[in-house]
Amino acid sequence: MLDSVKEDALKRMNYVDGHLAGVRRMIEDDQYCVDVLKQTYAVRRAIQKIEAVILEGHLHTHVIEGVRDGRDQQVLGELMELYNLSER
């Protein structure tokens, strides 16, 4: 992983960590239930964009260098692996 991508993601998970534990003291505080979902769709939105940092990261190097090492069929495999998890 390139530092650039890993120091990004790292930040957001830090995001994303601090966020979950304000939806938790939310529900412990019988919070309003539409502001809570409010917020864990935040949460969803960071994770999602976590993935989209991991995910171009990779695109720009590891599947460059697969296509380039001749592992053209297992990258795709990879990346079909990937799409249809993200589809569930």
Second form
There are 4 protein chains.
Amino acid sequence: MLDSVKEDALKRMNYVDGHLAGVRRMIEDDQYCVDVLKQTYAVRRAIQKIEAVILEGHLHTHVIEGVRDGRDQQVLGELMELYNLSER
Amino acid sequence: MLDSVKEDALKRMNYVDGHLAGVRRMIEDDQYCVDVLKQTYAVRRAIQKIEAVILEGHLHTHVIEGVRDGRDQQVLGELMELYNLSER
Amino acid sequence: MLDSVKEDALKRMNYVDGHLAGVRRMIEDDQYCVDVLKQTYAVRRAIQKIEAVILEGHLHTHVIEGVRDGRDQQVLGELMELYNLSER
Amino acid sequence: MLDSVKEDALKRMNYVDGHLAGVRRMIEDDQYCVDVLKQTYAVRRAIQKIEAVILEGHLHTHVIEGVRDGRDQQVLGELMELYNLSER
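Since the structure above is the form predicted on its own, I would like to see how the form predicted in complex with a further copy of the same chain looks, so please show that one next.
Starting with the chain above, the whole complex follows.
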């Protein structure tokens, strides 16, 4: 992983950790379900953003290298696998 | 929140926390992007499952009470708000 | 289904039909894949909007009646089934 | 678009058209909202499958060519654009 991607992803992971700790407290404190759910949706969006950062780095490193090295079946197959997993 | 829902949700939160800590280590250890992404997808699925548990509890408590108490505009409006947020 | 919901849903179905016919022509005319995919995403969004219209009508008719008539297990069970289907 | 992809996509479009015509009849005949929604979800899944077919073809043609021709910024930027659109 590129250093810049790694740094960005880890910074965003910190944010997700803090956000999830807040959700836990909301559940422990019996806050209103609707408010809890809005927060878990926001956590999932934040994770999706981490995924976008990692995927973009992946495309610009491993995928390019794979295509140039003749391993396109492998790297493109992996992309389709991720796509199908994310669409489920 | 019903005690059974709360307990189930918090137990699942523990699992998500552990899973996310594993993802963090994968990023720190420069593991392959594709493997990291498969794990973040799994974390999001686990959060969605927590949401389903909370939503089901919500329907069987607040929504039923709201409809019986004549506050159906409020509780159904909240459900549509959640639906639209989750579909984004 | 309420007449207003039905009318709105059918009008939106006309739009989706026209949009899909456009996508078909794009495929037949060998347009660029990326442009075709942007249009199919838009079609799916339009279908999701129809679903929101139908769901909202459903909540305000069958769900309210079901809860008031003591059939809450049935109507809430159906909502959870739809939720789980839509999240897949 | 590859001929095999085009043929597969158009065949699947026929299926989607027929499915959507069935949904329209369900709405016109005042069928139960829950049953209508299950069908629209199935239609969206069928469209997602068309998208997967087109995307896979796109990766194995335009993306590979783009990377080999030094236009990787363009083709990878388009992939990220599609990814972000589909995740919304």
